[in-house]
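Just the one chain here, laid out as structure tokens, in the form predicted on its own.
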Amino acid sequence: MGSYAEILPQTTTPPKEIEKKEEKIDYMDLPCPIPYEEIHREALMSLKPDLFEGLRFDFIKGINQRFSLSHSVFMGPMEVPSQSAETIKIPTSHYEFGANFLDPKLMLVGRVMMDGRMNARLKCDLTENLALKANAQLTQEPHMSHGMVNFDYKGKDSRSQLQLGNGALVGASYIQSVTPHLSLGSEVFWAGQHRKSGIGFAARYNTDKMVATGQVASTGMVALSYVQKVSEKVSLASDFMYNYMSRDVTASFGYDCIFRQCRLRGKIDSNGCVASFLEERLNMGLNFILSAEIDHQKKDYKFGFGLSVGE
């Protein structure tokens, strides 16, 4: 009497061939990447929080669904530019009052302060593929008024942008996926006022557990970024920065969890600065928020602490 392996048919497909089959890489249905100026998005995330010093209140009411008007009010003091190794601070407050209109297709962003400076901010979608972006600010002060056009284009497996800003300044990027995971792209611009160009390059690296970045540019720029998501709520970042014209270079390290009622971002660098960000929900619309970075080489140490109120 035979083996149960020679009356049964043949009919498993063996391990190998399963996973083969796996792998398989569909080449003409790739993702469409990120724009190519958001690639570190997730290690700024936790390395770039809004950190401030002083007091800061924000109010925001809604008018109906998609028109809302804010209220900013800061008190703290400001940095002022010196040749010494000290740094200077002033006390100064502002307010600011802003205006909102947020559509599918349409987002509208409109800032005044109290010292004349307006900021604005366009987003619209022109079509499915091709949206518009602008962002211009406003002030009384010769030559320091700016503004930025920003034409994006979205493929199917690629994305290009086109930008345009005043002082004769031309740039284009291009970003395409070359499989599911990894995507190439370069930049190349033109600053007419200043006679100065570059060109850079860049690759991206992420999966459902970490994003990798690297960074190169002719104007001296190197930057590499890593992300590792250690939970749904829990992500550690990492970047390295180095110009190879001036020699700088800095490496930080920073953390980004989140918990039932509050976030808590920070970060450490290798100049010895210490920050962190706390933003903690006290209630329906209304959010509390600590700040805190320490700088012991150049003895400055900045805290702040603020409230969010909005509907």
Second form
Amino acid sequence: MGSYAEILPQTTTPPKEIEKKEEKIDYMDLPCPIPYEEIHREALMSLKPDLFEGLRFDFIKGINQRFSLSHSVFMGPMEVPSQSAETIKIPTSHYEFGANFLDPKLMLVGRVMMDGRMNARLKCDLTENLALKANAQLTQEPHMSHGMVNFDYKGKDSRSQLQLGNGALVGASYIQSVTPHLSLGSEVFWAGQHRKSGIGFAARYNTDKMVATGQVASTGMVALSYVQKVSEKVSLASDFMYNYMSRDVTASFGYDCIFRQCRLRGKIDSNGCVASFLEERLNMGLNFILSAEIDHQKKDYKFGFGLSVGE
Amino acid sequence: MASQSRKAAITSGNDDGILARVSQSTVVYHGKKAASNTAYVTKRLVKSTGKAAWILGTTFLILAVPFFIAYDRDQQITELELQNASLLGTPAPAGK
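Same protein, different condition: the form predicted on its own was shown, now please give the form predicted together with the partner chain.
Full complex below, order starting with the chain above.
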């Protein structure tokens, strides 16, 4: 979340500057691209809302300007992975306690679940251009704990990232602005534990009205997305996913409307899945959330409602 | 009339009777088949149309109805603000 706010102004301002210059493009002064792992950001924002089933209650209490505590309660059916075609759901409930420390230079976020799972995130700006990100997940089950450290280097018109994780995971990515609107990137990774390695390429073209991205990876994944901003309030998004290995294809289309008192996201995809997500602002710092998802093919219907207080 | 009925009685005595003969004729056979086919197709058509209507209806309910409600409410707020602004003569508050 913190990184979004930091990057957004950079991606939105450069096109305006370039418009003034018109045809003459200074290739030594290109805007900084957005990080490689976030190139689908706009499409994901409208096509992958945080859908849930059941009741959710989030409460965030700020203790002082930088420190805040969060409590969240969830009750509802949880899907259990099974071999059979129909989904099996068991009712669950859990409580999550979290602590956040937000500072312009340092961000610390911790979450503890009732069943003993813990999640910790750290983001720290070491220098003006170099940032350190770390993510750790601890569980009681053996071999399910993860840890990952990222080093992000932000250049003038490029970004590079080095990723180190447990299980001998090493990854690196680089993205470079080629023209004021187009940026190209590439990544390599090696997972020593699973003896797998891969390489991926991505391209992103963005103007202030639309964003088009494409990504291919040697794992067989092809992802294309397109987001068009229709007006100030409404944007339409579509994406296409193809996996060469498992031969599954998904295309989806969605809308994202930001009104004054609510934000509404809806999507429909080629698997027969329809979903919508409404965030209604009832009062200052009080949000009401409604989530609906219908899977016509599996006959799986999910409806959820929630409240989030604070923020 | 009387002779006709007698004839019918005689023929029925000889064979299975006119009703049976009519019901076994090819015209009736084809007619029956066509009727049952039509009924089957109509049933399937109604069933699939119903299913399509259900899917379309629920999709509309999930995707479009919330959008129209939200859009309408947004328009109302805008109108209200415009009215307030014209009544009070003050510019409408920007971020409400």
